[in-house]
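Here's a solo chain for you in structure tokens, the form predicted on its own.
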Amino acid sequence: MGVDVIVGGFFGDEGKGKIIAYHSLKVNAKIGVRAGGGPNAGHTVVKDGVTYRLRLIPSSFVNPASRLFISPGVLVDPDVLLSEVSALDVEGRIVVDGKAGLIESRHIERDRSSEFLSKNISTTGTGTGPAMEERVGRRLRLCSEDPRLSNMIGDTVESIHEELEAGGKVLAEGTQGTFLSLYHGTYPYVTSKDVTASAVCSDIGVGPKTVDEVMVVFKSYVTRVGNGPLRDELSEEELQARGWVERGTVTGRPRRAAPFDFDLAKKSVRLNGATCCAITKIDALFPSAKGVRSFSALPQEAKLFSEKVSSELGIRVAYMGTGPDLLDIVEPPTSTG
């Protein structure tokens, strides 16, 4: 046992918190660990006909099983956070760590007052960015520093690295998307640090000799929210027509959208180093895929299209999300790989 890695293939919202959700339950994670920016990102998780949004709890909330850590590389906004704590009632599971950043109300101010961050960039306006800058000029407070968070404060690393030796799965969750890295995306209209594999890694403070697996998670069509280049991009009256409409979880913004982009993908796969891909919301390119939960029983045309991504990016077709609840999974055979 070791450390999985999930993190998103294209420019975020490509369905990271369903897939983590179930690989957590699946794989029995003893830690689920988020990594990446901070509250800018937003994880949809659908159990039980709830729906939860997520800003900085792991979606590794749905194993009972699992303790939850948020890494020294995010950063954390007091009042969202204790917020989420609440709402899910999993006080007692999650831990801070200590050396995670602190987002104030003059991050958020200086992020929705700068014209540069909010209209050129189109940033989501929850600090992150400003305290990133912080971060990096040594001034950013800590959350070992706010009195709110001092019953979760501890060390994230020296516990993932416990359970590690004890032969402990762990769950790492990245945020955003490959191609909203700060060094690999499309700059500048990208967030404030790197969010590959190698990032999530780094954020929550494990080499890569102790990755097991790293998922990328792709969604069937390529979506990305605010400005920046956006191949093939769609019209407004093409996504109506094919049911594509969709907004931002954090923001509530649209989603500009694009057929699959295969180049990209291929791309993210090497950057990520990535040993397997979850496709999500394959029933908005096979409506006769909606819902169903075994191979065998999708649709012929949804079998090859999860052929064709293997042969073309080299590597297996872990998961196929059929729905919006948790459960719409497949898990096609290995030999599709």
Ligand code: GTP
Given for the second form:
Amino acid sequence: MGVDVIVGGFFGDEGKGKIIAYHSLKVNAKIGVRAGGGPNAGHTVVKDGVTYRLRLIPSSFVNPASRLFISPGVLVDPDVLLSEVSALDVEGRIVVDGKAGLIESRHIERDRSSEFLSKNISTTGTGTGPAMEERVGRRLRLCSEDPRLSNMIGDTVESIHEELEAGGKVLAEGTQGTFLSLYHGTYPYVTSKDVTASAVCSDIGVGPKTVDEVMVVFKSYVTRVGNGPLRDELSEEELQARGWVERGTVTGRPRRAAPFDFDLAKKSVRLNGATCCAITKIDALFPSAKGVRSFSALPQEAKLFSEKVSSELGIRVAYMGTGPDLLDIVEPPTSTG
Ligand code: GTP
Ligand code: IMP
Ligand code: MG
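Pass me the form predicted in complex with this ligand as well; I've looked at the form predicted on its own already.
Complete assembly follows, chain above in first position.
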């Protein structure tokens, strides 16, 4: 067994949190390791009626057998991390790599006071971009230097390779989305690093040959928070009428939205080397799919949509999301892909 990588296929907020949580239980991941940005991410996981909003803790926390790692590629805001650790009661399971970068209050201030970042780019204001600038400038302090994190610090890269050698499954959790990538996205309206599957491997310290599956998560429509192009963007009235109104998990800003974009999805499959995909919010397109948990019980239009995605993209649809709960998932039979 090797590494499964899960990444966002559009502009973030595709529902990776829920898909990662489900997958970690399904493959019994021994390690869930957070790659990607920092606390600019906001994953939502709904389990047993409780809604968890995670910014740094891996969504694999739902699997009690999973060790939870934060990789060297991630930027950590200790205030955010410590409050999540105590809210989720995961102390003892969490290891922060000593080489992960530290976000300090001056980064947050700079993110919010810079006219360019806050107004033109419309960043999340979490200090992630300014801290990344310092990391590239080789001045950023690392997590190993913060006494508040001392009991969580370890070498996650070494532990991942030991687990892989022992035959365990490692689940690498990406954040944001492919078109927010610094290199492959809609520059300059992007985040401060590459966030495609190759970058996820680099963040956690494994080579591409260790990867078993690359799963790209799409939502049944495209959303985007902040500035930047969005093809076929719908008006606010149209979003209300379609029931596609969403707000950002971190910033509370309304999410812009457009219909599912097959061209963008195809590019995403290429950029990530996807072996399979997940499509969330099928229930937003086909209300009678809500809460359905078996492929045979899905409305015919939902089955046809999944088949169309699979044939257009040339990959298997592994999961279809039918509601916010972790278990509101359908696994299409492999013959449809
Ligand atoms: P980032 O890491 O910020 O990119 O976020 P994310 O990809 O983890 O997604 P986020 O949780 O920010 O947004 C997805 C939203 O859709 C959340 O409110 C989820 O609860 C919800 N959601 C996920 N899957 C489904 C689904 O299949 N159906 C419905 N109705 N809601 C879903
Ligand atoms: P930053 O990552 O805070 O610098 O923000 C840069 C751009 O990426 C802005 O348009 C943000 O709205 C967007 N962004 C960053 N993280 C996320 C995310 O997790 N979900 C959706 N958009 C994000
Ligand atoms: Mg989000």
